[in-house]
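What follows is one chain in structure tokens, specifically the form predicted on its own.
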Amino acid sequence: MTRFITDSCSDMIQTEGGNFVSVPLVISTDEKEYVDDEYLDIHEMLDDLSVYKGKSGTACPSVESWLHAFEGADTIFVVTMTSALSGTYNSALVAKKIYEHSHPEAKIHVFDTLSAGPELRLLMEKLFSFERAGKTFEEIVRCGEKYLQTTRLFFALKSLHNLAQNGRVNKVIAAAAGALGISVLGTASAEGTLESSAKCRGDKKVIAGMLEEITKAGFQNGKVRISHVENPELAEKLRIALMERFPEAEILIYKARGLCSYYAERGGILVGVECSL
């Protein structure tokens, strides 16, 4: 049986038939702890984290997570978020070489997209077409990590306190987001951390400046993936402003799971592209 796995920085949802697994990271506080899986409610986590005042912080999933994800399949893609900022990727690898120890016939390969949320499912979805086109295992990875040469990853928040608070960002760069309305734009480095690009105030040049990175990034009229924070009027207007410039692009917009929302907070949007195809 071949199976598809990610963590819950997809954003994507546990589906049914078994062949893909979504395996959640956990937000907590000293309070209280949210695994982020389907019956998350972000709505009333985002409103817990607002008002409490002590530290919070992520934890990835356990090797023991990833061993159950893996169980009763032999072919085995696991997709995780950047290992530059999380040891998601590193749990992964160790549960592969447990999984392969006991079951050597299996073939088990671990994507580190070096970016979080829609360039995850960006990868995810390819991975599905690559299986339905027939595709062996080697070529799937082959493909899969010459496709991840081509997605990119772009944020604009309002808010950087908990991506600061746990070391994600410089704490300078995070006092300006949500002074007097501004927004920080920026994007996934080559090397998996996160870079400020500008700084903007109001959703107008929000939307120019981000329409412009993506523009100077290469994309043309591939995917593009939008979740938002609880603020899907931002979303929107992205999404107006790619189809003006770009006609046949195919854009999904969708809310944030947990782990996102904890990082880019309320009002933030991530965007995942298809770039130089």
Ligand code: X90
Contents of the next structure:
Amino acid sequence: MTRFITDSCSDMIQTEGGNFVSVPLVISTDEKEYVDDEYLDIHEMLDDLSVYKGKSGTACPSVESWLHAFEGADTIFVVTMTSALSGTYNSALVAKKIYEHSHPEAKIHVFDTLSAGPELRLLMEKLFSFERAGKTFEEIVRCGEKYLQTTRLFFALKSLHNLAQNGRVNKVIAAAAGALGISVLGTASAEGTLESSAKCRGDKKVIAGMLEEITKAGFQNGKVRISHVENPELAEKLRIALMERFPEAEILIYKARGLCSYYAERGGILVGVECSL
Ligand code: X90
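Previous: the form predicted on its own; requested now: the form predicted in complex with heptadecanoic acid:
After this comes the whole thing, all chains and molecules, with the earlier chain placed first.
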């Protein structure tokens, strides 16, 4: 049996009884733990965090939780967030070794997206389509890795407080977003780290900057996946701007789940695109 597994940074919700599983990361404060599964109330978590004065953080899935997700499957594709910022990929690799030991017939591949959010989703959607097309395990691995070379992630964040607090971003970059109304634009670097490209004031400039970055990346008429943290307005403005320049684009907008909401913070958007360059 084939199974597709991702971590909750993908913003994809597990479907009952399907062959798709989402393994949650956990967000925590000294007072509470937020498991990033389908039951998490993200609005409430963001409200809690907005008044919480102490330290907060996150934890990647344990080896056991990956093993639990593998159980019963013999052909397994795992899509994880960037190994440069999280232990998620490594923990999945350890689980793969253990599972292969007890299930010598099993075939497992773990994709390190070197990215976050919508770029994981793009890859996962592609893997589904490869399976529907009847590709073999080896073909899906090869084509999936190749596809990953053609997708990019861009973001616009109003606050980088949680990224900085957890040592996931340079403090200088984080400070740029401190001022009211300023957004930091950036991308996932080739190494899987956060790279900032500009800071701008107001939605208009965010959209213009984003459009320029996406155009420069060689986007033409592929898929765009936009996840937002309680900011459907900004996501919609970007959709309209993209459709004007790229009428063939296939765009989907959705809410970020817990992990991305914690790190991208209220107002943030993450944009995954299929590029040709
Ligand atoms: O605890 C853990 O292992 C999780 C740590 C995750 C840290 C980064 C999460 C990024 C989420 C924020 C903006 C996009 C940055 C993209 C850089 C690759 C999304």
